[in-house]
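Just the one chain here, the form predicted alone, laid out as structure tokens.
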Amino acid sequence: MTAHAPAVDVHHGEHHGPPPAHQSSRVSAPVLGMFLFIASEVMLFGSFFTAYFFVRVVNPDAPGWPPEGFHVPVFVAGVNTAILVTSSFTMHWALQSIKRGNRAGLQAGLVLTLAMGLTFLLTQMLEYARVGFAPRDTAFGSVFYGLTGLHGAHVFVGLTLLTVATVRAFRGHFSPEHHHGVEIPGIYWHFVDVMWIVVYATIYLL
């Protein structure tokens, strides 16, 4: 008795496995994933802001905020804020350029964004070296370094994403039809910029 293997009918282009997941026609899955990730990051920053306002409200011994003897460089941080906000516009320019097929605009926008982001981060590091107090110096020191340091870590991540996007841009990887590698880091970078405006207003101005 001879066993015969069942015939296998192979059709090119036939879909095997589970059906494709439903996808919104307005928001692609990678972009939606970034928005959800940013939502979790907003909650993370929210916990730090909650701690900041709690410490400030329940600390009756401090006549001012920052306490006497603590001086934060408001002007330098303001210039740094202008640099970071400007980088959002160059990031937007880069994305709009590749959507129109303008590779030169894409490359220039990414390089400018990367340069301004790096300037912001280096300026913040210099600020830490000259500010004159440490995280262990009262609750204000802990909150100041906690919030600005958390944001600085996000800037570093954003710069890493922008570096990858810039290298790919100069290698010709993007097109008007395929530019998620620019759009997704851009969304993250805009989030970093907006979050810094909130941090600056809270820590340096209020």
Second form
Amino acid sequence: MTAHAPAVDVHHGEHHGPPPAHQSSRVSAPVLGMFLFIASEVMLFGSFFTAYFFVRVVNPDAPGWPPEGFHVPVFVAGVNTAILVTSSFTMHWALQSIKRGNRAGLQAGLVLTLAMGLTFLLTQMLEYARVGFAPRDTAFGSVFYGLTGLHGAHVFVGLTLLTVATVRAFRGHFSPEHHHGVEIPGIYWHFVDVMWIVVYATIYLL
Amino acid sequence: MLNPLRSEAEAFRFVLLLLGYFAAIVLAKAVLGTTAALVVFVALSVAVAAWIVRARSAA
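Moving from the form predicted alone to the form predicted in complex with the partner chain:
Whole complex next, starting from this chain.
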């Protein structure tokens, strides 16, 4: 006889392996996991915003913001913002579609979201090529590229998740009962959108 | 702490609310200036905090 009791219920034979995990939350474990991950991401972005605001307030005598010689493309980034916000609508549409059993809506919503996310990222890269300053050009250049680059990396991760969801959608995965593979990338995508609204309002507008 | 968001639908609504929040602040900055933007920021933040506290106590 071993020191540990066997995991199998030998009397009834109903359950094999360890007992099922207790779930006290109303949120499913995968969704809760994504929310906890996003909480850690908020802290990461918070550290970058702290650096940005430190640079901004440490020189209260500076004549303006951004510093002289730096011009950020407010209009182009504004159009990019509209594209990213719209992609949240299409993402939401995709999930609502599969919840109603509408596979064509799911596929169209995911493809549109993917296309708009890709457009955002390509426009961001073009902006970097034409903005006229580099990360090494004073602290402003560093925090500008740091914050927008951090966000761009998150867009890339979001696009990777969306690509997987899109391929699965076209292979016939997901149903009105089982759609975590769309819902969880969707939550991440909305987070990426939220962070961009904060980044755009802070760096480009205020 | 209770997670204020429960699903993708609530995350989506949060995007829209945040858009309105920042739009009001930026509009105040553009039309009335930095001090007005600060006032709007504080007023909206207090309103949101009060709404969260009331919602939690009602639950």
